[in-house]
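This document opens with one chain alone, in structure tokens, the form predicted alone.
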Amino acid sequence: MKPVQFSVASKLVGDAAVIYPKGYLNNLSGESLVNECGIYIGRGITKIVVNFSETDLINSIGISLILQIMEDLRNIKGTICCTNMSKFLHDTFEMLGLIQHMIVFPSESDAIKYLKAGTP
């Protein structure tokens, strides 16, 4: 099976940035997330929703990836979202204690309901 070209799309709902990565999550990719993370945190977007319902997979240097929007979102007092996570995905980042740190929601709509009402 050949394995699906990185790529990161985006848009804004609302007061909340939506990242749609596709793909394996690696060093070769992962920069072009985080740069578009910073895109949206540099014009003062302090909620962003990750859906990881088309990356399956992630390698180390993707997790320290993820590790830095945290970090810039931390630093802005700012909200990291996650949804549509695979059981892979998700057991992973549970495993690494990433998971007390963000907020994880089945659906892309269950998180922006959620940033919607009002919560951090």
Given for the second form:
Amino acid sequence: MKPVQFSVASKLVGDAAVIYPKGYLNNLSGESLVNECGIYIGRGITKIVVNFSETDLINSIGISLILQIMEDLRNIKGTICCTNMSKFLHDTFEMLGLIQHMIVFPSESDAIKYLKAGTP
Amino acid sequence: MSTELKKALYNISALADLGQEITSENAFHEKIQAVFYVITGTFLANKGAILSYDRSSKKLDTLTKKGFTSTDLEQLAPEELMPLSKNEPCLIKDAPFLAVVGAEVLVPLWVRDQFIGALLLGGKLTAGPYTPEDLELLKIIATQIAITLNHHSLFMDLSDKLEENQRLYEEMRRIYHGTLQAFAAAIDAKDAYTQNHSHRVAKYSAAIARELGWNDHDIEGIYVAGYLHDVGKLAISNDLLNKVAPFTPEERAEIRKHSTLSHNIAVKINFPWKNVEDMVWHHHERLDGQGYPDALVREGISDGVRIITLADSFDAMTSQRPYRKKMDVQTALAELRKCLDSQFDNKIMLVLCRVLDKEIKGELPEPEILPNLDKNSDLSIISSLLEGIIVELSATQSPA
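Given the form predicted alone above, produce the structure of the same protein in the form predicted in complex with the partner chain.
Starting with the chain above, the whole complex follows.
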């Protein structure tokens, strides 16, 4: 089966950036995800929502890239929310202990609502 | 499924990721970056670096890093890492002399008896310690990275050696051609009337061979043969070479020895090109068997010999000689044409005419023949003569 070329889209919703990774997060092309978040962080955005609805699978390289985004946000006391995660993704993040360092929502709108309100 | 089992599966999957990246066709630095991501993603390390040992400078070069500053990494001295166990992860808290700000684990990378570099990791995102299982996994990963770095280092050494060999080969080639030119100059210096004749025969022959579609190696071979075709004249007396009056039969026989003498000299040189000796030896043979020294006939005369023979005669005709004035190009072409089939080969003559015609029309980037011809020649007349010969000789050639 031909792998889907990894790509990233994004939009600004209020003071939060919503990032849409698409494809298998398993190689250097995933660096575009870190770069996309970096652009928003560079503009002063401290709230990032990563909508994983089009990314079902991840490997150690992808984890490293997610880790990089978490560290970049932590350095500016920012917040990362992850939404629409597949069971595989959720289980992997949970097993590694990443879940404790992010806020997980079932949907993007839930995350936006939370970020607007400032409380879960 | 228990968390331990899930973690074990994740680790196995990480090793598979590592193998995939190491064997990928990516460029070396991309490969190392991907391998580094595998490591930091496996251990959730907030800092890390892969360092390569430069044997010539005896320093560690940073291939990739995260979290550490260059100053942090400069604290690592290769001589302090070498005594550590090969490819064994070492907890920094157990080896305070390795203290690097923020580092928790260091692995000295080795392949057999070669120190290759080091892998350095900081603490985990989860703030947990590196477990014995983590260190076991890290040892396996480190061994693979060491092999990858070593392969790259060997490849670079080979590339450097190849580059150096190519440089030496080009240098030798330059010296070789310089020596040949010196030989040719010595021949031409003996005979005031044939100045640069060897050089021109070399150029004309190479131009004809190129038009015939010869490969670069063989073109270089015929160029060398052109340079050396008269080297045997070094052994012929100056008085005889420069004699203005017609030769006696004995003198002609003496002069004719030069092609065999040329062969005897050339055969002592181990040329990288085939048939140079043959081209030098037989450049006075004729298709009708009336040539010398072996009176070879048609099939016995190679294309290379046929080319040199024609180039030699064409240059002799268009150059001043002690016993006659130089011919203009039209007269020389007419003379060569008269001797086709008996002395010269139709196909080679056709190619010579094509080359000259192309040079006159500016169709060749570097003309080899035209610059050596009489500057006062009427090129339009020569061109129309050449076109006539080309049409005539093309009709005699069997279709390819």
